[in-house]
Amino acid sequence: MTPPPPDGPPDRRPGGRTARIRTQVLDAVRAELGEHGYEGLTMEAVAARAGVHRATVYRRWQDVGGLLADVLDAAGEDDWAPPDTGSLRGDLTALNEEIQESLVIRPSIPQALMAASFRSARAADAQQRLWEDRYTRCEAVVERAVGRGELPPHTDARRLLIAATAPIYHQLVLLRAAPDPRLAAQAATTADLAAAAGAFARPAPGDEG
């Protein structure tokens, strides 16, 4: 349940006090950890940068772990879908460019929110959520490829798109290394051979063992 600011009960329809208030203080958030990182990010900044009482900020998140837990639940709401190009080898490509714009632009929230993640347990928390959700939704991607014969049945979607997607972020995060215009396609084509090749088939059924 979300406590009401100071200055009276929120309203609680759709597009109404409660929901400008959270995009201006989320807004914020994105702003000051894309300007100072996780160690320079407090209460007090973000309220001052959203226009929005200090109090009201404290009720409702509590503390920077609050804040940030809610950017990245605020990141599952929309309705992003993964690439639909026609062809596995496409789409996943597609997915790795999509992966890459977001690493490389600066300041790069993305890339603030997964090291904050390693910072504040409620934010963790948020990140796995988010990524379980990313994951979700692009198992499309494997289930249209086994649609159109791409792919052998029972292949494991979680598998190939972690095989797929990794090389970006190992390249951008773990490395810190440029950006490498060929590797997205490069990593979506290995992924892709794998794949329709069995290295990601689960076991039939009766099989396990």
Given for the second form:
Protein chains: 2
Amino acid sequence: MTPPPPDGPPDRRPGGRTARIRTQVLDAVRAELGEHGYEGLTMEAVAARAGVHRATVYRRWQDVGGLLADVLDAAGEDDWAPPDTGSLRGDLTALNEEIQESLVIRPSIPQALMAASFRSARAADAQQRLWEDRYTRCEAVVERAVGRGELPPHTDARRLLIAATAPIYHQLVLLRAAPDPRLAAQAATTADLAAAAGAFARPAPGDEG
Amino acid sequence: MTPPPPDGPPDRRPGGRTARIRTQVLDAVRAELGEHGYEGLTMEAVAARAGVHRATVYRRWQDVGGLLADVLDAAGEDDWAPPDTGSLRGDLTALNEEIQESLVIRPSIPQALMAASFRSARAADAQQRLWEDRYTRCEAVVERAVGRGELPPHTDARRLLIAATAPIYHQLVLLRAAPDPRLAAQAATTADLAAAAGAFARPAPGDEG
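Switch from the form predicted on its own to the form predicted together with a further copy of the same chain and print that structure.
Up next: the whole complex, starting with the chain shown before.
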């Protein structure tokens, strides 16, 4: 265990001491979560693994829910963008393959975080922010398809994305089905065919009243 | 608290003492789960609420996971059948409305059981059996649609049913979205349009090799 640095005024420059401690602590949360799940996640084990004073961990994250919420918030701070393959069906298939991979790998941190978000209100709120962020970024997939003329302009991007991805989460998280290598493409194709048939059409502005 | 009846040979006739104790205990599990969630579910509270000897509850269900598993197994012993409205889209919409209702009502026992199944392996196994039972019963919806000529004979019923229902669970259980009264019909319509476009076609027997 690395001895913690002596206390001093927090250095809030990016890459400074505050940022470094956060990285160490969140890495430790992910590692503990992967090894022991939510049940085994304690402030003490995280502090020890991170090589950071327990008092610092309590002051900054308060409790296990605070640690989980920050792991989820940190996941939203990356520069992830959805796949860009040149077609709607290709993008949705590649997206579903990424999702499936992240849920099937052991230990799966996304699975552990979803399970934890049933236990902690702070984690649930952060999980909801992360979903919102991810689906918002994925709207680029639909915008590109509209730009290529694959979809009509008034397409409800969010509904299309939920239809394409929900079966992956349903099968792997809730139904606990064995991974099926065809699932990613099948769910993408289903959403693509439904989109072509007008399933996600929104009334054009002005048509609503 | 009702005094427990004196011990004697178990009466295994349907409606006998064994069945009556099970009903009392499982009712108590559902009530405790609805009031306190998994966190507050204890063998002691269930026994007290059911008016049954603690020793009987321990002997017969072992632990909280055993109680949850039996609640889930009991849910599969009813005579539930999917709605029969005369059309595929109507059946899927009515089915989704039932699902949405069961997830939105407070307390929602299905939500509490899904959350609990992340905590207990026995509950997870029983939850998986219940999903399997429910989706198997729902295949009647697809068989009727095939019989009416709405769908081609080689339709993958399970994939169609997952496509129709997954968005409801995804929105309400994982994304924790506010209930949307349009969701049931929209998800049903999406699956119906995708089905009409051949999304769930299976190769005819003999075409596979």
